[in-house]
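Only one chain is given next, in structure tokens, and it is the form predicted alone.
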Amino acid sequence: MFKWFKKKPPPDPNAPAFWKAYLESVAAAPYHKKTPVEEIGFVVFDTETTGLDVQEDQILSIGAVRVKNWQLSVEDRLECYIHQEYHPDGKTVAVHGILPGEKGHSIAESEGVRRFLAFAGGDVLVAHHAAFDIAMLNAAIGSAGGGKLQNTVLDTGVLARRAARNPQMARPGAFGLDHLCDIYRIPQSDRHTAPGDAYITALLLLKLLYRLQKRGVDTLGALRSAPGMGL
């Protein structure tokens, strides 16, 4: 997981309006170490990309849903497809099913990240194996004239590992999303789409939060530093 307290850079007077608005949202977020889990707004998200190279690949779609007070709000969600000019790799298309130019309602990448930042605001971001998604978003935000994401970020893969019995003994792939869905009996509908994976990850987050809270992990600070514990 990422450090949730960090020294904020001074505001850039020449930054674009969308970035200034985002930074204001982050600064106004009411979260601190003792914030109860039920008072935290979680934005659970996923990106689908042309590949796994942060330097070379591009975002094809972004999906996000909101979780708060132990509830997943299906109505409060983000789904956008990014128009990219790229030569599809058969393997990646087989995973996410997105062909270049297929989505008639696709938008520019800069508009996609603007929508994501407006949706996320200062809430806590959650993704599975979050580092890659964060890196891809940071690259796209940078191209649009902004900086790096400032939100607190949680990784459901890390939470699952911390909640597992003897995680050091786990088999390879034990904390992958597919395997965790099997363990926690989460239906894998719309798997490998950004909206579908965001929804699945949100369900996983709720199950992990419930199990961790039963063992005293009931604040943002505790959630970020919870020791390994058996379920």
Contents of the next structure:
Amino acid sequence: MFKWFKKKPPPDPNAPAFWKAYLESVAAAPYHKKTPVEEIGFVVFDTETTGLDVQEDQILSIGAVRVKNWQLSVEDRLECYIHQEYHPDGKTVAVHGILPGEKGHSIAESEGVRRFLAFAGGDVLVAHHAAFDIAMLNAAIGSAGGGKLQNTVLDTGVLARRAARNPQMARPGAFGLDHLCDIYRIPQSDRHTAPGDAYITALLLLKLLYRLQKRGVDTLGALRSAPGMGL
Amino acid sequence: MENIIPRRIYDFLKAYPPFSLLPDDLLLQVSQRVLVQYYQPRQEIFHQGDQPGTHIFIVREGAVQLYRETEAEEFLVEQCDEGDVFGIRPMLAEETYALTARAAEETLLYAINIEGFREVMEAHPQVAFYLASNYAAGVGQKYKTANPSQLFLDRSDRAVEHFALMEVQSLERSKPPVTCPPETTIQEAALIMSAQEVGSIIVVNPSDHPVGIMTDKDLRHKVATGKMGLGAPISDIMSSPVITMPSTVTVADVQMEMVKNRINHICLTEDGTPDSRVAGVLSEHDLMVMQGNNPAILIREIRRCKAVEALRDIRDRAEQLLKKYIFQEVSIAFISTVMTEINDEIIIRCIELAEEALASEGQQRPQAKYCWLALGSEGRGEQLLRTDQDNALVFEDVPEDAYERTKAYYLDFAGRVTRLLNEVGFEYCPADMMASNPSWCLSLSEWKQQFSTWIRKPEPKAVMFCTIFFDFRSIHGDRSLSSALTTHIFEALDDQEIFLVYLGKNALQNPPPLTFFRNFVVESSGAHKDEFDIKARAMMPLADAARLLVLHARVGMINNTFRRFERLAELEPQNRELYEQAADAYEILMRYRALQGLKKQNSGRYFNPSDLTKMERINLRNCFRPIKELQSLLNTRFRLALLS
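Please supply the corresponding structure for the form predicted in complex with the partner chain (the preceding block corresponds to the form predicted alone).
Next comes the full complex, and the chain you just saw is listed first.
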């Protein structure tokens, strides 16, 4: 916790209220290196975007569930769909099936960002190939007047590599979500919707946590360590 | 697009009872509140004696084992796999957990909070009933006996029986209607009727709605008598309006309508009124043909039968009747009474045919009377499908000089009867337990001697014979011979009570399996098998136990296993509940065996758990517990442990 204080920029008095509230909840989060796995709140999330370009593309939906003490509650989840004015080349539409600008239950991006931050608070963020989703969220938060995400972030792709017996032997694509779902027998009925992928990733996280815990990776610090360092 | 995650839960739950019994919107609400829980292999979910929790559990992935712990050891009571519900004790009783639940492998559970689910149960009693029956099996305490047959029947037994007697069969066999427009001449109509070989013609308007009917009787009374010319339009003589009924009516409905209106034909229309299209026509004769598979008619036909081929045909039709009863979920008590009656009549008819053949060959029947005995399942009156025949013959004691001749005659006679039965479809007994075997065609004193020997020297083989021969039932001939045998057996038992201990040991030879798991039969040892022998593993243990207990109580003349249990329940009120459960279990097992046999066209004895639906597996598994409790009762009562 001390480490986070040191890194944190001084609070900006002009920051929007949602961002201040978020920073407070991050500061209040009880996590430290020795926090046992059972006590960590993991916010497992996924975003669906108009494309893979962090600069150009935008978020269409966010799904998140919270995993704590080996369980997740269906009630404690976030499913939101964002209304984007931006029209991309249409390539990703085929993958996720959400047309940009599709109305219905969709909300503004800034509202989506606020809901996500309120849901996540200071919990540990988990996503598959997290760097991209984090970058997308940071861009959206920035547009809404906030800063960069402060949470500890874990990547199930990295955890899966650590849980594997012979990561060096793995073939390309071995740590993709599809392939991991096959290995860990997770049914993939709603792939390519943000909530569906967030749920699948949460189940994957549970199975990975068990395998890592058996090898002594049982604290937040150990989960964050790079392979070969904390094991 | 909303609610993607609850939808995933919903999609899983809706495939499994009791959730499958809930309306969609309600199930979606339940799914919104589910907890998804992860358990490691061997991790405990709850412990025996714990205070009841706030959730019930459904296995989403993996397996959960339920154990009962005693001071010395723990027993595996149940193994739950995907879709199984467990830990519902907090839902139903304010008691602590009776079992310990542990994940057998990596397991995901859906946990449902009982707050809120209670209201669901109240609004949907079928859910509560399902859980109650499941709970009875899973926890293995006392059973809910209030309405045991509801496990199988959704109506009360009595009502079903009543319907069966009324012959409620849907009239899927009404003939395609022969019709003509009203301006058709009587002669043209008569020509159509002869060409189509029908006794009636429906007069229809251009929309095919019935406006009248002309029958053979109209032709006889109004045309042949000269009252009406052949060239007159049919509308002049047709009966109108037509009595119509919907095509979904039953035989009983049609009969009532015919009697009420004093008519012999009923016109079936699409919606049952004369203002819809004609769907078919039924005559009184059609009804009689349809009712050919009525037990009373079958029995009458058996009695009139002159040739064995026709008997086989009748028995095939009886099988159709059986099929109908099984699918209509008529009570097994009723079905077995009917089928036993039919089987008995066939045996009697074969006996008579054999006697006639012997007489026509000039063979003189000996002075000594005889009695034909059915053994095994037919002796118990439980043979629904044709399995192999088990029978014996007892004849009166005769002077020594007449013995050879008498025995030779009855052996010849029995050989003919068993041959005829074989032709009807009751196959020869592979172990030759038939009256045609010289060892089982004996005089009364020889039989008494035989039973005394078995009782005095209960070697394994003798005990095996007893399990078949003790269920003898007289079918034909002099019944005083069979009752003399019963009396003798009871007297012999009085001197040799230890014999029952041997029978008891035999009755415990085949404990039922623990449960079904996925597509396997799980043994108490934990071993998995893919084939289930319903006869050896569930029915025989019950039949053996019932026989032993009635012999012990000296109750004669009741052979049927579930009736034996019913009688035992009266005799031993302290064990009433168990005996009633055993009787129910036996009926359920008989039904499954018949169902499997009809499905696979065999004896129905062996089948794979994958042939059963989840619900069927649960029903079947629920039968195992009374068997186990009964076996432990036998163990105590006859002190069998000392023998082993």
